[in-house]
Amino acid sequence: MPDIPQTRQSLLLELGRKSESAWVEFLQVYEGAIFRMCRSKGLQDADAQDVTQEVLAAVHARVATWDSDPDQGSFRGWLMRVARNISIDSVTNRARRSAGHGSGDSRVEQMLNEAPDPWQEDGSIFDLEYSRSMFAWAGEAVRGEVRSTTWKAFQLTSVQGLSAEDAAAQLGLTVGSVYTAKCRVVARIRAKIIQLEGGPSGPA
């Protein structure tokens, strides 16, 4: 898989502004990747969902903070580290609820060590939720500005996984035509992508 980009830094920069519209942008991209994310590590939906709001409570709290120093790390390691630690109290938390009170109970102490860290692995899948989040977004905002056959193209070709030959039949367009059509659309979504990390967006 490709390196992802880093996070744009004018985004960053307006999170720690408390900006609504860059609060509203960081969501669409990373509300679908985090959540997404708790369930791949066995977090149940409910969970999931807690840990997520609560990992989007503490980075819109503690966003101005994160140093964007490189030899402190990336963006996305410092929401991994957020997190894991979000996940790991969330688990500790039930545990304890299921074991009945008592921090000094045999059985709670048992059950702590014996629960999984639903992060203990890197930072891989989130990376991989990432990207499908940024390509989920960059695709709304482009369906937006092209024809609907030149969607349902690409649609048909890239995401359905038809060939070129049997989309062109369903669309009543030539093959040549879906080609074209699939290349427009995923340029456009690369440089909505790119644009969003901070990028020349080249032509569209």
Given for the second form:
Amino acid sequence: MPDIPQTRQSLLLELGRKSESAWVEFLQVYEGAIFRMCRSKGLQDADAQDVTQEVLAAVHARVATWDSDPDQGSFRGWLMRVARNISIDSVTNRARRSAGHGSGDSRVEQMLNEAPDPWQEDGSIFDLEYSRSMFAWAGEAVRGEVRSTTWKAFQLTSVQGLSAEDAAAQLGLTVGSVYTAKCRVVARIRAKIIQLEGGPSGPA
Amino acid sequence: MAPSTPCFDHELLHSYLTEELDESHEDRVQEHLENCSVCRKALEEVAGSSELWSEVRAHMADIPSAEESAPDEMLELVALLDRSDDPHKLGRIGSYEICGLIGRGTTGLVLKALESRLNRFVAIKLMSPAYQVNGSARRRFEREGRAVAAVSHEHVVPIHAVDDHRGLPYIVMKYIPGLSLAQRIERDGPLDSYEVARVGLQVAQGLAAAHGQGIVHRDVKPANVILEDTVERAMVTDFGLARVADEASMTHSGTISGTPHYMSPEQARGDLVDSRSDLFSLGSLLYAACTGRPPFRAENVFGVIHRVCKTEARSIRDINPAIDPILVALIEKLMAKPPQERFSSAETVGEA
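Target state, the form predicted in complex with its partner chain; input state, the form predicted alone:
And the full complex, kicking off with our chain again.
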């Protein structure tokens, strides 16, 4: 994932303490999602990095409007909705432009224009990338919180699809503790995601 | 039991997942899960919806697995050492020729070395680079080391010297061939009552000698008790270093290192501790010797600390019925949460 430390720093400096941790988590999840969406829309690496920065800056510009509206719900939830819209709009526009004059070939542009509902289609690309980013982020966080055998038991069963019996034999654990391990990891992942998406903040 | 109704209710399973149950309930649920498929299913549902489980599977498949390429320990170690003239040695620290790596703890490496001047083996504890200290911390470390060096007792590992190597403090100790109590428990499982009593008595005597000189150990745990090979003797090591090491690392990273499994509640809370804190840790150590596992366990440091402070450990005889009730009562007294309910000194433990 490309790093954009300068953007991150300046954005963080401007944000108040209340939303700071929400914003850090937001960046951790969103940077990757936006970047991969750009790539899957055919943008080159450098362009994808540009767009990612633009989107994050545009989202940040909107953050200032947050406090003024009491109907917006939680900061996190609002941030996610705003970011989703801006991401889809910007990436789609940029992909269209670059297809238009980058290649001089209008076939790509035509294809983009012919899609039945480009916004909806890009929405689902974005949602897929977002989910992948979110689970990667939540998984990484949870992995740091549990014992390594707990994580392995979870990964062998819930991700790689081994039976609890096989995983138990491989790790030298009892079947009951494999169930315990995988359920505890999933419960923690769920708590992280709820927190990220605007549930009550603080330790889950 | 009806096949479709879980034997535990939703709320209890939720507490089990979030590790809020005390040890005996926790163990009961886990044992039950060995055989009850209804409860396994119920636990999965409490953890997350079936959509969540399938999303986990779909989205996490390409995340690299837990096995990261471990850095080569030996190369790392050799890079820390000066070059030795002897090709059979790994390297040199001061005048000590390093022969090998005995162990690796949270605070540093334990090395076996030859002190050629006296032609004897020594053990060197070299603090890890995270503990690289400034001048004043180093002087404190040396002062502390000298104080411990002044304790001479048959159940305390003698310290020969304290010095630093490229800014990393190290302690030169007598080399004791043998396993630590932690290694022994891991290899053979729980000890019998007689052995536990013997180890307990000897560790208590070693602690009493240090307490008599105003030194609190602060990190009494099975890994810090060495069982000498040839004679049946337990020796305590690493006196007082926990605090110096922690202070050094706090200034570095702002976090506390090490395992809290054997900490007393007052120590876990960060309160001032005295010699009675070591007695609680001694109790936890003996608990582990009786049962094969530490009294308070959880997934992470904060979970352990919570249990140390707030919950009672599962009864020893529940886990190992062969342990003598008199010994159990002694350990329970050592592990009383309020310091004043423990023995008044390590000496009185020895007498009891």
